[in-house]
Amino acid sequence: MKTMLNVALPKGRLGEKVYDMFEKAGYPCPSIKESGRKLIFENEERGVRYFWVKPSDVAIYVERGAADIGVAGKDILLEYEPDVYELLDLNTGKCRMAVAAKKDFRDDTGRTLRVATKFSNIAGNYYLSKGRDIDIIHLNGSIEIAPILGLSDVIVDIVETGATLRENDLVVIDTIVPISARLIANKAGYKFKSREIDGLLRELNAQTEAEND
């Protein structure tokens, strides 16, 4: 019986883009493109099973072994630090983790800086490296309004085009780290399925290198 490779894909635009890369690499599963509510798709002939999960959950499925491999943003890997192998930068889903504030913001280093973010770990590590005393305000959505309403001095968030910031009169004052989609693998699963995973890895690597040329 053919070894099945279990792949966790992030739901949404990024997942669809990444699936196209997998298909091009020789791991198609045409039923994934049919509209409907199905979440699991397999192609026994090619030995691959895909499933859609929430982007922030991909790393959990991989770390816990429900998926052998998956695709997660670098932001998720830095924030949650899952115990997985990071195999490849897929060179897609590019954006950056940045600090933003109101246009007239000036940092008063004499007092604690209030930072609103979904990414408490990333923000904490960044300001720790700068030796800056901060108060983290963990929010789950609409981070941009925190400085406008005086809840925070700055925000730490993902910035793609910067349009949302501009619409709310905020500007990027520092870039923490560039973000892109990464191929990750379960550590135990990689030992048992290294031949299959390495074969796929070679194909995906060839695609990312071709794009960089």
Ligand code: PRP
Given for the second form:
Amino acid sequence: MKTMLNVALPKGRLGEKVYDMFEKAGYPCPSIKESGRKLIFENEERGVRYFWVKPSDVAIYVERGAADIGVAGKDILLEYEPDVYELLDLNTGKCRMAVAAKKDFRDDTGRTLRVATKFSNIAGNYYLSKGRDIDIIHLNGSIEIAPILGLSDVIVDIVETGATLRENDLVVIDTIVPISARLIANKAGYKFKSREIDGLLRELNAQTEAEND
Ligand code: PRP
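Since the one above is the form predicted alone, can you give the form predicted together with the named molecule too?
Now the complete complex, all chains and molecules, led by this one.
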């Protein structure tokens, strides 16, 4: 029987773009394009099985071996530090992790800084490296509201186009790290399926290089 490569893809626009890259790389599964609520798609002949999962859950599936490989944002990898191999920067899904605040914000270093974020680990490490005392307020979304309502002084969040900040009268005060989508692999799975994964890696690498030219 053919070896099946189990792939966790992030549900949404990024996942669809990444699927197209996998298809071009020799792992097509046309049924994935059919509309519906199905989450698992298989092309037995080509030896691939795709799962649509929540973007922030991809690394969990891969770390625990439910998927051999997957695509996760660098933000998720930095935040949760999963024990996986990071094989390739796919050069898509580009954005940045930034600190933002109201336009009139002035940092009073004598006081603990209140930081609202979904990325507590990233924010904690960033301020630790600066030796700044902070109070982290962990939120699950709509982070931009926090400084407006006085819940926090600053936010640490993803900025892509900058539209969300602009429309809520916030400005970037520092960029922490650039973010993009990464191909990740389960450590044991990579050993067992290295031939398939390395072949795919070569094809994807060629595509990301061609995009850079
Ligand atoms: C992300 C992020 C910002 C927004 C940035 O939110 O948290 O709110 O995108 O994009 P922009 O710079 O192009 O405006 P997402 O849509 O992932 O939803 P969330 O509220 O669940 O974080």
